[in-house]
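In the block that follows, a single chain appears as structure tokens, in the form predicted on its own.
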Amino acid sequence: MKILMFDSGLGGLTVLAPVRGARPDADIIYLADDAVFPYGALGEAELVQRVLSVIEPVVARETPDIIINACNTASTLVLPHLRQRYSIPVVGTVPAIKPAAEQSKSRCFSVMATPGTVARDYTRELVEKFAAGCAVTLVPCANLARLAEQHLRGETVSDTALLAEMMPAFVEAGGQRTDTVVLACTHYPLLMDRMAALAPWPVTWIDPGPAIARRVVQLLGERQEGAAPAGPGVIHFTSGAAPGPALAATLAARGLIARSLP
């Protein structure tokens, strides 16, 4: 069993852990399109073309059993194109608005996402479909994915920088206040513990990773009894840059070895 996981950078690592926990026997190929990270700078047509062109040679070479698009910004646009092109299952990452609406007791929740995800009609349609009667705050986080990458690389991320990104998600109005925050970018859970410590009051944070892992199991089935765990996965960076020592150690701890694209 082989899983191809794709992201604009390293946010997909928050999806990798639960997927690995669900299917430890699967071989992992992680494709990080860091050459153009972050995707927010690309227009919609340009983003679709970029994702298709980067994924296609890897799919042809590796013949995976499933593709996980672990990038929210790309998923809101590219999923139909990937599903049309490939016969294998394609799992995307979309804002968890439905579960947030179902579990929010105050009926007041926020969605932290990239500006591109916030701007998509897809996101607003999810709000209209699943969150009627809720006060939903869409928070465009211009820098949070970049801060998460810096954190993962061992660089310092200040509380001030985090607070500037997260505080618009905390809303008090009409006697109610935000009780649930959707992390609608797979990068953001990398900073979830830091944000929880800085939050002005406790909230439920919704991390998309576990739901993606459950969907993978639905599509691929459970691990076969007696199947041996897979070895280390491979991560490819489209920039061709080798990870520095801190990042290489982080990747190794997560069971990934960096290799150059052929």
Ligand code: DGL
Second form
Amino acid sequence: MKILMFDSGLGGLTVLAPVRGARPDADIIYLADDAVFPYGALGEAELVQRVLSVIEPVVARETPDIIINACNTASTLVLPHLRQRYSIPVVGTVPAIKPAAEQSKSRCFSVMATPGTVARDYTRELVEKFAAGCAVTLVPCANLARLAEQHLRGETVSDTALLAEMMPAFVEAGGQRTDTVVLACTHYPLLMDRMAALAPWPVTWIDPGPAIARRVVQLLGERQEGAAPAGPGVIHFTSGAAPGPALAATLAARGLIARSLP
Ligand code: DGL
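Given the form predicted on its own, corresponding form predicted in complex with the named molecule:
Below, the chain from earlier opens the complete complex, with every other chain and molecule after it.
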């Protein structure tokens, strides 16, 4: 069983962990398109082209059993294209607006996402379809994915920088306040503990990773009894840059070894 996991950078690691937990026997190929990171800043047509062109040679060479597009910014645009092109299952990550609407008690929730995801018709349609009657604040986070990458590389991320990204998600109006925050970019759960510690009041944070892992198990089935765990996965960076020592150690701790693309 082979899983191709894809993101603009390292955000997909927050999806990889629960997927690995559910299917430790699966071989992992992780493709990080860091050459053009961040996707949140790219135009829509450019992004569709880019994703299709970087995924194609990897799918042809690796023949995975499933593709996990662990990037909201790309999923909100390219899922139909990928599904049309490949006969294997393609699982995406899209903003968890439906679960947030179902669980918010104050009917006041926020969605933190890249500027690209916030601008998508797809996201606005999810709000119209599933969150009627809720006060939904869409928060474009211009720098948060980058800050999450810095954090993983062992660089310091200041409270000030985090607060500037997250505070617009905390809204008090008409006697109600935000009780739920959707992390609609796979990078953001990397900073969830930091953000929870800085939050002006406690909220429920929605990290989509576990739900994606459950979807993968629905499609691929449970791990077979007695199946041996797979060896370390492989991560390819499209920039060709080798990870520095801190990042290499972080990747190794998450069961990934960097290899250049052939
Ligand atoms: N991790 C990506 C997402 O889920 C986006 C980060 C970026 O490249 O802007 O949206």
